[in-house]
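Single chain ahead, written as structure tokens, the form predicted alone.
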Amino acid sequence: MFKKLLSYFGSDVAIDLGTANTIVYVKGRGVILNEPSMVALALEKGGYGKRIIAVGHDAKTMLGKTPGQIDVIRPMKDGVIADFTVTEQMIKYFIKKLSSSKKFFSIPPTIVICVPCGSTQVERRAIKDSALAAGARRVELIEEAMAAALGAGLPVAAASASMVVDIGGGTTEVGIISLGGLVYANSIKIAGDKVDEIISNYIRTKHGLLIGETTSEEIKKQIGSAHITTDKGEMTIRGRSAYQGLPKEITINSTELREALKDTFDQMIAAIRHALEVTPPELSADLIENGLTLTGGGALLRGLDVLINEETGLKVNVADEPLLCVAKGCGVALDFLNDNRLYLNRIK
């Protein structure tokens, strides 16, 4: 009875605490917050310590444009916490932002948060403690591959294999699910941020132009391609000359970017191939029929589905709203908090 009373006055929350973006799903309302996982810190007067001056979209607009006393950082790295204190404050900020409705969080919420498959128990404990310190009443963890599969609407409880590849900002998660559990799960630190870094390094080395994170991401979105059939033409970009230090403008095209990113795509495909090699034969037979599903921001990269299909022979489906799949899957898991399902990764 008491639990029913709590559920009436409080709202359960699911959080995709990603390296690039934090997405919040509130039970009964769906996804209501999607902001960059960025925090702007300013040096306190006197030079002792730093204080938070902006979070999320406000912090991202400052990226690469701040004076010396302000830093814009990502407190999450490769899907796990790099700065515990700042992550705690970032979660507090997002929870407070959701509290505009009086009914919301009249008591501390129960929160489900996703974690990378390859994260250690220490890293998982850090995420859980950070959410508790931010004001949660109870925190449960779910592995990203499982959350992505739930959010994509895959039949995870069925006695047949479902395969999901979630390409986020910090990690690429590969999971094979059957009977409500992960038969295979692996996480590699090759994902969207790595693609941005390689684009930036390539343009500096090949064209002598220095660009920031925001520009690299925009290049990826506008002309990034993983397959020759999806090349998107040219794009003019501006930055600073690496040799003269003066503003400079160049034109690059999809073909040269695709060739620069070939090794990155090869590593993603190698992770998928390894998963298929260790999958039990009965489940492999299911995958021939079911194929694999791409989720995460990386699923939006042009031609990646075509490339994976060519390299593995499996049909590749891109999930509806791939960016939101993990958050939605965490939201689905909210319904099973009191069940003995295999979805949740319980840490005492």
Ligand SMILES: Nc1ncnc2c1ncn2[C@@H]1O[C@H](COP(=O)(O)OP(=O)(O)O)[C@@H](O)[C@H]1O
Second form
Amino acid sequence: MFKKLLSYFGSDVAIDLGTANTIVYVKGRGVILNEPSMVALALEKGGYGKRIIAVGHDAKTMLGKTPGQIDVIRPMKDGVIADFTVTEQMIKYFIKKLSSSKKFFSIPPTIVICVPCGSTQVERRAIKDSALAAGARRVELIEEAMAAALGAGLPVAAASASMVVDIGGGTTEVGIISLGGLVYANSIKIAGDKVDEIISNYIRTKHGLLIGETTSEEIKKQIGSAHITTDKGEMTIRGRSAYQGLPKEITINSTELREALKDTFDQMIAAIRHALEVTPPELSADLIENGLTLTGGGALLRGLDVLINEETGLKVNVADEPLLCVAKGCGVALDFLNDNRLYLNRIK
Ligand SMILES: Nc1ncnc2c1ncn2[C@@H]1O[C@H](COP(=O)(O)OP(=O)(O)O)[C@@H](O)[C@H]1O
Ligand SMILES: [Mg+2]
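Now that you have shown the form predicted alone, what about the form predicted together with the ligand?
Expanding to the full complex; the earlier chain stays at the top.
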């Protein structure tokens, strides 16, 4: 799966195979690739098999605009590799793209890849095997919540608890870390994609307008708000009337969206609450002091930090560059590979 990758990078590599975005980080170079985890497939003539016609940004621009024989898919949906063949092809494509702009050397690298806390042993093994089969010198897997914490610069090795909540596209990962290990980790399938889905359902049922995924994500970014103090006014949107079938324009506001999304936010908060409830008391005391840190694209949702603070009483920090935390954290882990630290050896 990673064959091509290995011949282009002599340096060690960190990969965040996210449900929404794939990010590649190379030691000494930083983030060198950041593209949507999306692939556009076309049906071969005669209807047998499918052929890739676009990947990453190019595939995302096609989303919702494709004719019948073309499909845009997200092979990593829900936080696991749902479609191995397509995932493999997607990675190959990204690598080819990199190799045309810069040359790297070819000593077998060490690769750190993050896996969602909820992934099964079989899924973890499959990711590891494909990287090894491609000739990596060594492959280490790291839990997504741990990578997020490392990337956000939290003091994971300290004898004091840190809490991280990584809100991606498919999953929200909640982790509590102390002394270099995850004391608690959980993953729920409620995250950015769910928010988009609720927005489009709401606009269809309330305003009779059909919109695509790209539009609902745009609405979320422009006027999405989780707290009354961060409401962002109105937005005019276009789509197709659910009744007449004709193009139509409507105006929606931040407040109505916030109300429609209340249940979704509540579910995220319930996951955080559950983590707090099962945390040993000594660590709870630390969390009052340290608060929790939000990472992942969902951390950028306006007012989510305020809402979580209100509902849990904890201080909430939004990490710098939340979208890059996991990739950077895998990169940090590269530096500690020989230390036998807990956070790398937890996953076999
Ligand atoms: N400014 C923003 N406001 C709200 N949500 C955002 C913003 N930017 C990105 N997102 C959302 O973040 C999610 C992607 O986050 P990311 O951490 O890359 O996910 P993953 O790790 O699953 O690939 C998407 O649902 C996207 O819509
Ligand atoms: Mg992620």
